[in-house]
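Below, in C-alpha coordinates: the form predicted on its own, a single chain.
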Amino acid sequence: MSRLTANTRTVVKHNYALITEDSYVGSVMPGWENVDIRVVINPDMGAFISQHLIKLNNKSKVKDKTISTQVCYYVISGKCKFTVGGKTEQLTQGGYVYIPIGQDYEIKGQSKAELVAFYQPYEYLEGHDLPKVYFGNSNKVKKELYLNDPQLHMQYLLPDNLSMDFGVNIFTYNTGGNLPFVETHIMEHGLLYLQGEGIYRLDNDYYHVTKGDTIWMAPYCPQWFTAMGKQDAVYIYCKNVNRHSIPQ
(Lines of atoms letter the chains of each structure in order from A and count residues from 1; the text may use other names and numbers.)
(Lines give C-alpha, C1' and ligand atoms only; values in the text may rest on other atoms or scores of the structure.)
(Ligands and ions follow the chains in the order given, each with its own letter.)
Protein backbone atom coordinates (compact mmCIF):
# COMPACT_ATOMS: atom_id res chain seq x y z
CA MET A 1 0.00 0.00 0.00
CA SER A 2 1.39 3.39 -0.93
CA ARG A 3 1.55 6.11 1.70
CA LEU A 4 0.59 9.75 1.40
CA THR A 5 3.97 11.43 1.03
CA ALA A 6 2.66 14.82 2.15
CA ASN A 7 2.42 13.59 5.75
CA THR A 8 5.23 14.27 8.24
CA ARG A 9 5.65 15.16 11.91
CA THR A 10 8.32 17.71 10.96
CA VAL A 11 7.53 21.25 12.13
CA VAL A 12 9.76 24.30 11.74
CA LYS A 13 8.88 27.58 13.50
CA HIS A 14 10.77 30.75 14.34
CA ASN A 15 11.89 29.55 17.80
CA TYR A 16 11.89 25.76 17.54
CA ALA A 17 11.88 22.85 15.12
CA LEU A 18 11.03 19.15 15.24
CA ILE A 19 12.80 17.37 12.37
CA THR A 20 11.84 13.72 11.77
CA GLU A 21 13.65 11.06 9.77
CA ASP A 22 11.08 10.96 6.97
CA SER A 23 12.03 14.51 5.94
CA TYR A 24 15.84 14.32 6.11
CA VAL A 25 17.63 15.44 2.95
CA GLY A 26 21.29 14.62 2.27
CA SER A 27 24.09 17.15 1.80
CA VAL A 28 27.51 17.13 0.12
CA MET A 29 30.54 18.41 2.06
CA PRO A 30 34.04 19.08 0.65
CA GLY A 31 36.55 16.62 2.06
CA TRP A 32 33.84 14.10 3.01
CA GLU A 33 33.96 10.96 0.84
CA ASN A 34 31.38 8.16 0.85
CA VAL A 35 29.49 9.75 3.73
CA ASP A 36 25.74 10.19 4.14
CA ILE A 37 25.35 13.51 5.98
CA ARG A 38 22.14 15.32 6.92
CA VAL A 39 22.27 18.92 8.14
CA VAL A 40 19.27 19.03 10.47
CA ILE A 41 20.01 22.28 12.35
CA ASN A 42 21.85 25.25 10.84
CA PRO A 43 22.04 29.07 11.20
CA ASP A 44 19.96 29.39 8.01
CA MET A 45 16.91 28.44 10.14
CA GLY A 46 17.73 31.09 12.75
CA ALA A 47 19.92 28.91 14.97
CA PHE A 48 23.37 29.81 16.32
CA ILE A 49 24.43 26.15 16.42
CA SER A 50 24.47 23.38 13.81
CA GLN A 51 23.68 19.67 14.12
CA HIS A 52 24.54 16.94 11.60
CA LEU A 53 23.47 13.30 11.38
CA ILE A 54 26.17 11.17 9.77
CA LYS A 55 26.31 7.63 8.36
CA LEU A 56 29.66 6.03 7.59
CA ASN A 57 30.76 2.79 5.93
CA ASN A 58 34.13 1.07 5.55
CA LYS A 59 34.96 3.27 2.54
CA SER A 60 34.17 6.57 4.28
CA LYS A 61 37.00 9.11 4.61
CA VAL A 62 36.82 12.62 6.05
CA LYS A 63 39.45 15.36 6.09
CA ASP A 64 38.29 18.56 7.72
CA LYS A 65 39.34 21.41 10.01
CA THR A 66 37.74 23.47 12.74
CA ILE A 67 38.33 27.18 12.19
CA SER A 68 36.08 29.33 14.37
CA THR A 69 33.58 26.59 15.24
CA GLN A 70 34.13 23.76 17.73
CA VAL A 71 32.48 20.36 17.28
CA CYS A 72 31.59 17.27 19.31
CA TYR A 73 31.04 13.93 17.52
CA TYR A 74 29.10 11.14 19.27
CA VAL A 75 28.88 7.56 17.97
CA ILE A 76 25.32 6.23 18.09
CA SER A 77 26.23 2.82 16.64
CA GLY A 78 29.07 1.06 14.80
CA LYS A 79 32.72 2.08 14.94
CA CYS A 80 35.13 4.50 13.28
CA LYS A 81 38.56 6.07 13.79
CA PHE A 82 39.28 9.72 14.57
CA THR A 83 42.69 11.33 14.21
CA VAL A 84 43.02 14.77 15.81
CA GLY A 85 45.71 16.58 17.74
CA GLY A 86 48.28 13.92 16.82
CA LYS A 87 46.21 11.19 18.44
CA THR A 88 44.19 8.39 16.81
CA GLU A 89 41.41 6.57 18.64
CA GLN A 90 38.81 4.05 17.61
CA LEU A 91 35.35 5.07 18.77
CA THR A 92 32.53 2.57 19.26
CA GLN A 93 28.94 3.00 20.48
CA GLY A 94 28.88 5.71 23.14
CA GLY A 95 32.31 7.04 22.16
CA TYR A 96 32.78 10.73 21.48
CA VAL A 97 35.39 13.34 20.71
CA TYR A 98 35.40 17.10 21.32
CA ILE A 99 37.46 19.07 18.79
CA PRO A 100 38.29 22.71 19.65
CA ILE A 101 38.90 25.40 17.05
CA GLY A 102 42.06 25.40 14.92
CA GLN A 103 42.40 21.62 14.58
CA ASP A 104 42.85 19.45 11.49
CA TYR A 105 41.14 16.09 11.85
CA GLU A 106 40.35 12.90 9.96
CA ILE A 107 37.61 10.30 10.24
CA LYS A 108 37.80 6.80 8.75
CA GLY A 109 34.87 4.44 8.61
CA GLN A 110 35.51 0.88 9.77
CA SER A 111 31.99 -0.48 9.43
CA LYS A 112 28.49 0.90 9.17
CA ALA A 113 28.31 3.62 11.79
CA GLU A 114 25.92 6.40 12.79
CA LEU A 115 27.07 9.61 14.45
CA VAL A 116 25.61 12.90 15.55
CA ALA A 117 27.72 16.07 15.49
CA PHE A 118 27.08 19.32 17.36
CA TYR A 119 28.79 22.53 16.17
CA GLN A 120 29.02 25.89 17.94
CA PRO A 121 31.16 29.00 17.26
CA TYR A 122 33.73 29.44 20.03
CA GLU A 123 33.85 32.55 22.21
CA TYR A 124 37.21 33.30 23.85
CA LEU A 125 37.36 34.17 27.54
CA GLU A 126 40.21 36.44 28.60
CA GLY A 127 42.69 34.73 30.92
CA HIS A 128 41.80 31.20 29.82
CA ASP A 129 43.50 28.92 27.31
CA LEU A 130 41.64 27.23 24.48
CA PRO A 131 40.00 23.91 25.37
CA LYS A 132 41.91 20.73 24.56
CA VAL A 133 40.94 17.80 22.33
CA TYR A 134 38.91 15.43 24.48
CA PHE A 135 38.03 11.76 23.87
CA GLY A 136 35.52 9.88 26.03
CA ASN A 137 32.81 7.24 26.19
CA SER A 138 29.37 7.81 27.67
CA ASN A 139 29.30 4.24 29.00
CA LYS A 140 31.99 5.32 31.48
CA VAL A 141 30.38 8.64 32.45
CA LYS A 142 28.53 8.64 35.78
CA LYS A 143 24.78 9.19 35.76
CA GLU A 144 23.87 11.93 38.23
CA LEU A 145 20.43 12.68 39.61
CA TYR A 146 18.90 15.78 38.05
CA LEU A 147 17.32 18.08 40.64
CA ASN A 148 17.38 15.15 43.11
CA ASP A 149 14.65 13.39 41.14
CA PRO A 150 15.20 9.58 41.13
CA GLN A 151 13.53 9.30 37.69
CA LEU A 152 15.85 11.83 36.00
CA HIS A 153 19.55 11.14 35.27
CA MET A 154 22.13 13.39 33.62
CA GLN A 155 25.53 12.58 32.13
CA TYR A 156 27.90 15.48 31.49
CA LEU A 157 30.21 14.48 28.65
CA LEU A 158 32.58 17.46 28.42
CA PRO A 159 35.00 18.95 30.98
CA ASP A 160 33.53 21.55 33.33
CA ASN A 161 35.89 24.54 33.23
CA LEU A 162 35.68 28.16 32.09
CA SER A 163 37.65 27.58 28.91
CA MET A 164 34.59 25.66 27.67
CA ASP A 165 31.58 27.61 26.41
CA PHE A 166 29.91 24.44 25.12
CA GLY A 167 28.21 21.54 26.86
CA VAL A 168 27.03 18.16 25.58
CA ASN A 169 24.90 16.03 27.92
CA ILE A 170 22.86 12.84 27.84
CA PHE A 171 19.52 13.02 29.69
CA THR A 172 17.75 9.80 30.71
CA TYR A 173 14.13 9.78 31.92
CA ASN A 174 12.73 6.67 33.55
CA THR A 175 9.28 5.86 32.18
CA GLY A 176 6.83 8.37 33.62
CA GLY A 177 9.58 10.83 34.56
CA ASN A 178 9.19 14.45 33.56
CA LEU A 179 10.83 17.83 33.91
CA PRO A 180 9.53 19.34 37.17
CA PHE A 181 8.75 22.69 35.55
CA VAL A 182 8.60 24.39 32.15
CA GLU A 183 12.13 25.61 31.43
CA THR A 184 12.63 29.03 29.84
CA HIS A 185 16.27 30.11 29.58
CA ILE A 186 18.98 31.80 27.54
CA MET A 187 20.59 28.50 26.49
CA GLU A 188 19.96 27.21 22.97
CA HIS A 189 19.65 23.44 22.41
CA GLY A 190 20.20 20.98 19.60
CA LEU A 191 18.88 17.55 20.56
CA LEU A 192 18.65 13.99 19.20
CA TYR A 193 16.48 11.20 20.64
CA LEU A 194 18.52 8.02 21.16
CA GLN A 195 15.89 5.81 22.77
CA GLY A 196 12.26 5.71 23.87
CA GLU A 197 9.47 8.19 23.34
CA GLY A 198 7.40 10.83 25.07
CA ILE A 199 5.64 14.17 24.81
CA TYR A 200 7.67 17.36 24.34
CA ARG A 201 6.32 20.85 24.91
CA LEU A 202 7.89 23.46 22.61
CA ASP A 203 6.59 26.98 23.13
CA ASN A 204 2.83 26.43 23.56
CA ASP A 205 2.66 23.27 21.43
CA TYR A 206 2.91 19.57 22.38
CA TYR A 207 4.47 16.86 20.19
CA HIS A 208 4.94 13.10 20.30
CA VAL A 209 8.68 12.47 19.92
CA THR A 210 10.58 9.22 19.48
CA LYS A 211 13.96 7.70 18.64
CA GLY A 212 15.65 9.43 15.68
CA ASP A 213 13.86 12.76 16.10
CA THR A 214 15.84 16.01 16.15
CA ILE A 215 14.74 19.11 18.08
CA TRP A 216 16.08 22.65 17.91
CA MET A 217 15.14 25.09 20.69
CA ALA A 218 15.99 28.77 20.44
CA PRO A 219 16.85 30.78 23.56
CA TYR A 220 13.79 31.44 25.73
CA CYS A 221 11.63 28.85 23.97
CA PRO A 222 9.48 27.32 26.77
CA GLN A 223 10.25 23.59 26.96
CA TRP A 224 9.08 20.56 28.93
CA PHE A 225 9.22 16.77 28.49
CA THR A 226 7.62 13.64 29.91
CA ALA A 227 8.72 10.07 29.10
CA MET A 228 6.09 7.53 27.99
CA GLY A 229 6.05 3.97 26.68
CA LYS A 230 7.88 0.87 27.92
CA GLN A 231 11.47 2.11 27.57
CA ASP A 232 13.37 4.84 29.36
CA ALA A 233 13.61 7.94 27.16
CA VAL A 234 17.15 9.06 26.34
CA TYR A 235 18.37 12.06 24.37
CA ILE A 236 21.71 13.75 23.76
CA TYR A 237 21.82 17.52 23.48
CA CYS A 238 24.16 20.50 23.32
CA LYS A 239 23.97 23.90 24.97
CA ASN A 240 25.98 27.12 25.35
CA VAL A 241 27.50 27.71 28.82
CA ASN A 242 29.99 29.80 30.84
CA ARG A 243 29.76 33.12 29.02
CA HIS A 244 28.19 36.52 29.67
CA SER A 245 24.67 36.95 28.34
CA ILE A 246 25.25 40.62 27.43
CA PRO A 247 27.93 42.29 25.26
CA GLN A 248 31.07 43.17 27.24
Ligand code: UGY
Given for the second form:
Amino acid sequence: MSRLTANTRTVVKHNYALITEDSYVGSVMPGWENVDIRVVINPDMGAFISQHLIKLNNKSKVKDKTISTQVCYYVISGKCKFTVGGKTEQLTQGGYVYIPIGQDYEIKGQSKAELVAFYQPYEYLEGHDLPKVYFGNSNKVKKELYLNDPQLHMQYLLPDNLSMDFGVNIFTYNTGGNLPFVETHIMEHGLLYLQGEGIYRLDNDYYHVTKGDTIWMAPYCPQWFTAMGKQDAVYIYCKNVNRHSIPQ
Ligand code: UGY
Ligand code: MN
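Given the form predicted on its own above, I would also like to look at the protein as it appears in the form predicted together with the ligand.
Now the full complex is given, and it begins with the chain already shown.
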Protein backbone atom coordinates (compact mmCIF):
# COMPACT_ATOMS: atom_id res chain seq x y z
CA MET A 1 0.00 0.00 0.00
CA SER A 2 1.45 3.39 -0.87
CA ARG A 3 1.66 6.01 1.85
CA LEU A 4 1.98 9.78 1.49
CA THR A 5 5.54 10.15 2.75
CA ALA A 6 5.24 13.89 3.43
CA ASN A 7 2.85 13.14 6.34
CA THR A 8 3.62 12.39 10.00
CA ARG A 9 1.92 12.87 13.38
CA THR A 10 5.26 14.09 14.81
CA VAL A 11 5.27 17.68 16.08
CA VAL A 12 8.10 19.49 17.90
CA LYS A 13 7.33 22.79 19.65
CA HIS A 14 9.24 24.87 22.15
CA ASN A 15 7.36 23.46 25.16
CA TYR A 16 6.30 19.98 24.01
CA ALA A 17 6.91 17.31 21.38
CA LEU A 18 4.97 14.32 20.07
CA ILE A 19 7.35 11.88 18.36
CA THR A 20 5.79 9.00 16.42
CA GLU A 21 7.48 5.85 15.09
CA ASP A 22 7.16 6.81 11.41
CA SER A 23 9.73 9.58 11.86
CA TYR A 24 12.44 7.76 13.87
CA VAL A 25 16.07 7.80 12.75
CA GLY A 26 18.64 5.62 14.58
CA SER A 27 21.72 6.80 16.53
CA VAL A 28 25.11 5.24 17.16
CA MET A 29 26.45 5.36 20.73
CA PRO A 30 30.01 4.31 21.60
CA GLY A 31 30.03 1.16 23.77
CA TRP A 32 26.62 0.04 22.44
CA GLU A 33 27.12 -2.89 19.98
CA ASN A 34 24.31 -4.37 17.88
CA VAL A 35 21.70 -2.10 19.43
CA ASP A 36 19.03 -0.05 17.68
CA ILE A 37 18.75 3.32 19.49
CA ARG A 38 16.26 6.17 18.92
CA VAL A 39 16.97 9.33 20.88
CA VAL A 40 13.42 10.67 21.12
CA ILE A 41 13.97 13.35 23.79
CA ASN A 42 17.24 15.20 24.36
CA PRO A 43 18.55 18.60 25.59
CA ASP A 44 19.01 19.53 21.89
CA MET A 45 15.23 20.06 21.73
CA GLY A 46 15.20 22.25 24.86
CA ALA A 47 14.65 19.42 27.37
CA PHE A 48 16.58 18.85 30.61
CA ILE A 49 15.94 15.09 30.41
CA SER A 50 16.59 12.49 27.69
CA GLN A 51 14.57 9.49 26.58
CA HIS A 52 15.80 6.62 24.38
CA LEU A 53 13.90 3.78 22.73
CA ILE A 54 16.17 0.74 22.56
CA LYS A 55 15.89 -2.53 20.61
CA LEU A 56 18.19 -5.41 21.56
CA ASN A 57 18.79 -8.84 20.05
CA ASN A 58 20.79 -11.83 21.32
CA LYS A 59 24.03 -10.31 19.97
CA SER A 60 23.59 -6.95 21.70
CA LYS A 61 26.32 -5.89 24.15
CA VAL A 62 26.52 -2.64 26.08
CA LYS A 63 29.30 -1.34 28.34
CA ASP A 64 28.58 2.12 29.71
CA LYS A 65 28.62 4.20 32.88
CA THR A 66 26.64 6.98 34.48
CA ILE A 67 28.62 10.12 35.32
CA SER A 68 26.37 12.97 36.44
CA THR A 69 23.13 11.70 34.86
CA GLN A 70 21.02 8.94 36.44
CA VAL A 71 18.98 6.51 34.32
CA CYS A 72 16.05 4.12 34.59
CA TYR A 73 15.77 1.28 32.02
CA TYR A 74 12.35 -0.40 31.65
CA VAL A 75 11.75 -3.58 29.64
CA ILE A 76 8.67 -3.37 27.40
CA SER A 77 9.13 -6.86 25.87
CA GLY A 78 11.74 -9.64 25.55
CA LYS A 79 14.57 -10.40 27.96
CA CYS A 80 18.06 -9.14 28.72
CA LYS A 81 20.66 -9.12 31.51
CA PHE A 82 21.87 -6.08 33.42
CA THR A 83 25.02 -6.02 35.54
CA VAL A 84 25.22 -2.99 37.83
CA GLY A 85 27.25 -2.52 41.00
CA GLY A 86 28.44 -6.17 40.93
CA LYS A 87 24.88 -7.53 40.73
CA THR A 88 23.49 -9.27 37.62
CA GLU A 89 19.74 -9.66 37.05
CA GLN A 90 17.73 -10.93 34.12
CA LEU A 91 14.91 -8.55 33.26
CA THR A 92 11.77 -9.55 31.35
CA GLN A 93 8.56 -7.61 30.50
CA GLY A 94 7.89 -5.11 33.30
CA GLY A 95 11.41 -5.43 34.76
CA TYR A 96 13.39 -2.28 35.38
CA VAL A 97 16.61 -0.99 36.91
CA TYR A 98 17.44 2.45 38.33
CA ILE A 99 21.15 3.33 38.01
CA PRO A 100 22.36 6.28 40.10
CA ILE A 101 25.29 8.46 39.06
CA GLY A 102 28.87 7.16 39.15
CA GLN A 103 28.12 3.51 38.22
CA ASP A 104 29.61 1.20 35.57
CA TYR A 105 27.05 -1.10 33.99
CA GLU A 106 26.62 -3.71 31.27
CA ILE A 107 23.62 -4.92 29.27
CA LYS A 108 23.49 -8.23 27.36
CA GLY A 109 20.71 -9.03 24.91
CA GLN A 110 19.19 -12.51 25.32
CA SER A 111 16.39 -12.28 22.74
CA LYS A 112 14.71 -9.54 20.75
CA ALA A 113 13.81 -6.99 23.42
CA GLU A 114 12.40 -3.46 23.56
CA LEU A 115 13.36 -1.04 26.32
CA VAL A 116 12.73 2.58 27.16
CA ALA A 117 15.34 4.61 29.06
CA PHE A 118 14.74 7.84 31.00
CA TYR A 119 17.81 9.98 31.83
CA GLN A 120 17.97 13.00 34.15
CA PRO A 121 21.01 14.90 35.51
CA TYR A 122 21.21 14.30 39.28
CA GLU A 123 20.96 17.18 41.75
CA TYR A 124 22.57 16.53 45.17
CA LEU A 125 20.75 17.44 48.38
CA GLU A 126 22.94 18.39 51.32
CA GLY A 127 22.72 15.92 54.19
CA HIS A 128 21.40 13.07 52.01
CA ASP A 129 23.25 10.05 50.62
CA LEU A 130 23.31 9.24 46.92
CA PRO A 131 20.45 6.95 45.80
CA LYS A 132 21.27 3.23 45.43
CA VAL A 133 20.94 0.85 42.47
CA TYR A 134 17.37 -0.45 42.41
CA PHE A 135 15.94 -3.45 40.49
CA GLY A 136 12.16 -3.97 40.31
CA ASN A 137 9.25 -5.32 38.30
CA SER A 138 6.16 -3.23 37.54
CA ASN A 139 3.95 -6.35 37.64
CA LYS A 140 4.63 -6.43 41.40
CA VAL A 141 4.17 -2.70 42.10
CA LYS A 142 0.92 -1.75 43.83
CA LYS A 143 -1.61 0.31 41.82
CA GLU A 144 -2.80 3.32 43.80
CA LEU A 145 -5.87 5.44 43.00
CA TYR A 146 -4.78 8.78 41.55
CA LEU A 147 -6.58 11.78 43.10
CA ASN A 148 -9.11 9.32 44.53
CA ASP A 149 -10.57 8.67 41.06
CA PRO A 150 -11.60 4.98 40.65
CA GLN A 151 -10.71 5.12 36.90
CA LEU A 152 -7.12 6.35 37.42
CA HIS A 153 -4.38 4.02 38.71
CA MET A 154 -0.79 5.05 39.43
CA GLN A 155 2.27 2.87 40.05
CA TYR A 156 5.36 4.54 41.51
CA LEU A 157 8.33 2.45 40.34
CA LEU A 158 11.19 4.17 42.21
CA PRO A 159 11.83 4.56 45.96
CA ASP A 160 10.32 7.70 47.43
CA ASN A 161 12.82 9.52 49.67
CA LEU A 162 14.65 12.86 49.56
CA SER A 163 17.83 11.32 48.07
CA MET A 164 15.77 10.83 44.91
CA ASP A 165 15.12 13.79 42.58
CA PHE A 166 13.59 11.57 39.89
CA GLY A 167 10.39 9.53 39.59
CA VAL A 168 9.25 6.97 37.00
CA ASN A 169 5.57 6.06 37.12
CA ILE A 170 3.09 3.95 35.16
CA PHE A 171 -0.32 5.56 34.76
CA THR A 172 -3.32 3.38 33.80
CA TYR A 173 -6.63 4.99 32.76
CA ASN A 174 -9.76 2.88 32.46
CA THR A 175 -11.72 3.72 29.27
CA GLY A 176 -13.27 7.17 29.65
CA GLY A 177 -10.97 8.05 32.57
CA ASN A 178 -9.40 11.49 32.32
CA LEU A 179 -7.20 13.90 34.24
CA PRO A 180 -9.63 15.92 36.37
CA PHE A 181 -8.01 19.25 35.43
CA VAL A 182 -5.39 20.69 33.06
CA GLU A 183 -2.12 20.20 34.98
CA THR A 184 0.38 23.06 34.67
CA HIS A 185 3.47 22.39 36.79
CA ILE A 186 7.18 22.97 37.24
CA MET A 187 7.95 19.27 36.66
CA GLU A 188 9.06 18.11 33.23
CA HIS A 189 7.88 14.79 31.72
CA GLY A 190 9.20 12.27 29.21
CA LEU A 191 6.47 9.77 28.35
CA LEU A 192 5.96 6.59 26.30
CA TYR A 193 2.57 5.07 25.46
CA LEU A 194 2.52 1.35 26.31
CA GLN A 195 -1.11 0.45 25.54
CA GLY A 196 -4.42 1.81 24.27
CA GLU A 197 -5.22 5.25 22.94
CA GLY A 198 -6.67 8.59 23.88
CA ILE A 199 -6.57 12.33 23.38
CA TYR A 200 -3.66 14.32 24.86
CA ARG A 201 -3.92 18.05 25.36
CA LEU A 202 -0.47 19.70 25.15
CA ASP A 203 -0.48 23.46 25.63
CA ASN A 204 -3.58 24.51 23.61
CA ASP A 205 -3.43 21.63 21.10
CA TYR A 206 -5.15 18.21 21.12
CA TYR A 207 -3.63 15.00 19.70
CA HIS A 208 -4.93 11.46 19.19
CA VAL A 209 -2.15 9.31 20.67
CA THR A 210 -1.51 5.57 20.86
CA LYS A 211 0.98 2.78 21.73
CA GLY A 212 4.54 3.60 20.72
CA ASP A 213 4.10 7.40 20.82
CA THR A 214 6.59 9.52 22.79
CA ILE A 215 5.68 12.85 24.40
CA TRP A 216 7.97 15.46 25.91
CA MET A 217 6.33 18.08 28.17
CA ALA A 218 8.49 21.02 29.26
CA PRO A 219 7.97 22.57 32.71
CA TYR A 220 4.67 24.48 32.78
CA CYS A 221 3.33 22.86 29.60
CA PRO A 222 -0.46 22.65 30.22
CA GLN A 223 -1.39 18.95 29.98
CA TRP A 224 -4.55 16.83 30.09
CA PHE A 225 -5.51 13.34 28.88
CA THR A 226 -8.62 11.27 28.33
CA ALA A 227 -8.58 7.55 27.53
CA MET A 228 -10.59 6.26 24.56
CA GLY A 229 -11.25 2.92 22.87
CA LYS A 230 -11.93 -0.52 24.33
CA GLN A 231 -8.70 -1.07 26.26
CA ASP A 232 -7.22 0.65 29.30
CA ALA A 233 -4.75 3.37 28.25
CA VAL A 234 -1.32 2.92 29.85
CA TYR A 235 1.74 5.14 29.74
CA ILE A 236 5.09 5.22 31.53
CA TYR A 237 6.63 8.61 32.29
CA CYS A 238 9.37 10.32 34.25
CA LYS A 239 9.15 13.38 36.46
CA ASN A 240 11.65 15.54 38.39
CA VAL A 241 10.70 15.61 42.08
CA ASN A 242 11.86 16.81 45.53
CA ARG A 243 14.07 19.74 44.41
CA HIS A 244 11.78 22.71 43.83
CA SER A 245 13.52 25.15 46.11
CA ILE A 246 13.81 28.94 46.03
CA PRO A 247 16.73 29.91 43.76
CA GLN A 248 19.70 30.92 45.98
O1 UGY B 1 2.43 13.05 37.75
C2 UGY B 1 1.96 13.83 36.93
O3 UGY B 1 2.27 15.02 36.88
C4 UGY B 1 0.97 13.26 35.89
N5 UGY B 1 -0.35 13.28 36.42
N6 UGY B 1 1.06 14.00 34.65
C7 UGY B 1 0.58 13.48 33.49
O8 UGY B 1 0.09 12.35 33.46
N9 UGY B 1 0.68 14.25 32.40
MN1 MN C 1 1.99 16.01 34.94
